[in-house]
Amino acid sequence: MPKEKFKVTPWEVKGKVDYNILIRKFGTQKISDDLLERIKKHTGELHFMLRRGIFFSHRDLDWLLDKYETGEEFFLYTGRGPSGHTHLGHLTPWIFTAWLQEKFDVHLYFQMTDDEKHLVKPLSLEQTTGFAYDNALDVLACGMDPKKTHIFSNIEYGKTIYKEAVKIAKHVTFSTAKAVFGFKNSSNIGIIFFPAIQAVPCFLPSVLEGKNIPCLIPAAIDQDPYWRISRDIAPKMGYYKPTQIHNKFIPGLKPGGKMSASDPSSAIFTTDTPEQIEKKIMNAFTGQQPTAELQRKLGGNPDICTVCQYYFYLFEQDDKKLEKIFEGERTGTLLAGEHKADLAKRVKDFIAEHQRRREKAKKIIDKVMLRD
């Protein structure tokens, strides 16, 4: 097999990801039509991210549904590494998580890994903890149920987390952690211990309730290695293995990669102004021809067009309308200027509404935060 031209780790995603190769490499399962039908029986409808394969891969989701169908309620767990402001790529799995929470009426435990970001980024602990609070507002703005949502910073909830992390760490050898994460002699000892901390929420509700509770983790597939370790040690500790459902990465506004906070011009942040959003989208990469005349004559390629991909991932949930947009680009009847202008309006409206919800979240944030 030729060497992959992309890289996916918990800390870095580079290149154009081949998700079929990634499924084989990570040893996950593709979400089948039969599994989608099982989900639909419980939810009444399929979220557009499931219909379009944005959530495309899983670990033991069929087992989780078996448990649910016999009367066992599960809980959701996901998180965020707070190293800066939130962008649309971060919101993708959170919007889907809010849908899962609503449809299955379950609790959500949301981990802010402010400790990890201090260990791997040139940021102070005070900075990452500050971003944890800032990002938590974005989580709530996605529509989470505040009565069933529990957000915590690892630093502020450390007393509870550490006790369980120590128990987990005893079952994980350095050779295992090194093989999974590629740790080196130069890696600081904090990040080597951190996988035990990220594993804790997989089992935390079971600890708090004193009984085994299934766990479902909706998250981007780059975080999968953390929970591989969790799944390995779960039986040794008497817990269920956490189940997972993985999403693809929303592309950046530039060609050839995912949206990244390290390149602000490639990302739309929830704190952006309408002027910033307009400028970024009007400068976005498209799959169109270099001139309007050639575009009308030859048509473009919606599959590589970042503007089309934004409709696909978030901004057009009607499949028939989406196909009309793609066909317009493909046949040349849709030109870049009007294409970008329409998307810019949608994104500005979306961010404006999100920012209103974010302000409202400030009134309830302390009620959903777990602290020791």
The other form holds:
There are 2 protein chains.
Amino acid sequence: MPKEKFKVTPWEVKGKVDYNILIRKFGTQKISDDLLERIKKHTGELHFMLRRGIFFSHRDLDWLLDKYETGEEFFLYTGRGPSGHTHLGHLTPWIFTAWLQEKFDVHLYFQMTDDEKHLVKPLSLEQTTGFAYDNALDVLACGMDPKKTHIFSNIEYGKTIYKEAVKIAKHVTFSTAKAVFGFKNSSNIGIIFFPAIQAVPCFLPSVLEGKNIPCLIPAAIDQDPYWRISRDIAPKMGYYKPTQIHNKFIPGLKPGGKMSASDPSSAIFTTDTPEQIEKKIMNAFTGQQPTAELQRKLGGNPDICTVCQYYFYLFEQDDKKLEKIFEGERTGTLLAGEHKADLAKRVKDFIAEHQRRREKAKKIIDKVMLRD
Amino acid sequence: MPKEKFKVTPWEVKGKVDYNILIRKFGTQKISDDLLERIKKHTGELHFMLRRGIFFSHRDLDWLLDKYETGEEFFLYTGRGPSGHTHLGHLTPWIFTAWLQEKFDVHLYFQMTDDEKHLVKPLSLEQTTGFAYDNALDVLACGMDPKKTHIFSNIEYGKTIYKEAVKIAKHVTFSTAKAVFGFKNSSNIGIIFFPAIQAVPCFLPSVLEGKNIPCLIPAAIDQDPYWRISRDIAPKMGYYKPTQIHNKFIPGLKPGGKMSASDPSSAIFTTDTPEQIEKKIMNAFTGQQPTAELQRKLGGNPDICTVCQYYFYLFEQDDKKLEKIFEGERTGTLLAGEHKADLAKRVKDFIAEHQRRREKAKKIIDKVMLRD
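Next, report the structure of the form predicted together with a further copy of the same chain; the form predicted on its own has already been given.
Shown next: the complete complex, the earlier chain at its head.
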């Protein structure tokens, strides 16, 4: 086995991620062609993120479909750590989640971990709870069904969340939590308790409805460790193990790593102005040759070109058109300036539309948020 | 220093406690005669629990009186782990707390740790929250001022409690919590977080009122470790360190140790019937001689006689009458049967009156309990 040159934890993603190694390391399953066919039977078409392997790994998705096919409705659960504004990397799984919700017509529980972000970042609770509301607008703007979507901040829905977390925490020892998350003596006691809080939504609809309801979690694969604990304790508490579907990270505008909120120039935020978007994309790393002449002669590499990757992950859903863009990059007919300008226009249009939806979301947000 | 033959932690009290050693070990201060005089200036008389050294130790009580004398009102905070019905050992500090509240005319915040008891005992959260309400009736029956008393269960007031606990937890590392409480790898992550929950009421009135308010905690000395953490983090959070006044344990009806809810025959519960009380007291350990003849000749030892100790801790507030009882025990004029029968009558009268107050408390409990 090759030496791993990358690192993936719930708090850190470093280096060029080899997703096949990650599947082995985390012990998840690759989404097979058979499983894709089975999904297609229910959805009528496959979302481009499934076709392209952006969602690439799962736990017990086949079991979930067994249940669904015998008439048991499941629910979706995903979340966000509200430490700042939302960027395109965050939207990727949410857009897919909205599609799942529409195709299967199911409820979505969306957890804003404002408590966690206060515990691990130099942010006040007032700031993180503020971001929770701000980010919730972006969630709705992705096209969630407001009637079947329930967004909550752990702090604002704290009575319900804390109560269920206490029941879960009783079954999680420090050694288990330490083994999964690598806690140290210097870790604060809030973040040590947090795995119980993040496990709550796996079972919450079952508690609220008074019956066992299967759970599907679409999320980036770095969050997987949290659900290992949930899966471990589920049988002890009389619930189904939550199932998962994992996505890859949308790359940053700079080479290597994922789009990161802690480096604003690496990411496009949903609150960015057209000028900011234009500037960030025109500065993006393309992996093209140093001069137009050389690029025309030698061509570039779409795999390391962040502009190509943006099309791949979000901005060109038509596979044939995408191939044309990749081809242009590869053969040198597509030069960096034009390449970036085209993407900048797409992204600006996308964000403009997203911001319109975000404004509309402000009118319904109060009905969608759960509170105690 | 003599080998310690006793053990005092928030979860366990074992052996014959040497309170002078405990003061040195815990680093608290003995309540001096000067301090008693100073209290008397404000209260007009000294409660028998102060006169008799039942409340014997403190942290910064002199500082609290400095504040009070310059016009700053303080508040009282104490609590209970609701794992069963209330016994006389629990009532001791509450009766004293009601006296403090009356004499200083201050607010009382009373925490029911139903979360903690679920985390460490084989009890469901429904059971511990149930006991929280049951025990709250006993608190009110001790004569608290309902207008200035705020009782809450951590679960039912969970939104407020969890929010403030998260802010506190950020300042408490695992190594600090471990050093104070001796957590192990097998400890569950809920009980590791719990010190933050128990610290909340030290600062909660300051948060709710938006100003720094001094806190006085009357509680049995085994709870002291919790406040060490609160005192440690208070300056970091911009609050006064909570001050404390500690009581000794009311002895059980059997020799050695404290009155314990886990051994029902060692304790008299507020829900006991007159017959149960009679039976428990008639079976109590007196430390008298094996026969009436020997007792008349040699006398007994009031220090190890649980009947004498009950008079001392709760049932004979008049010092002269108490001395007469002790004298009778010492000289052998007071025989076990009469001794116990006298106490049984007192206890039955006390519990009957307590139960009447408990019934009255049911009418106002809803107004006194804080809820989210």
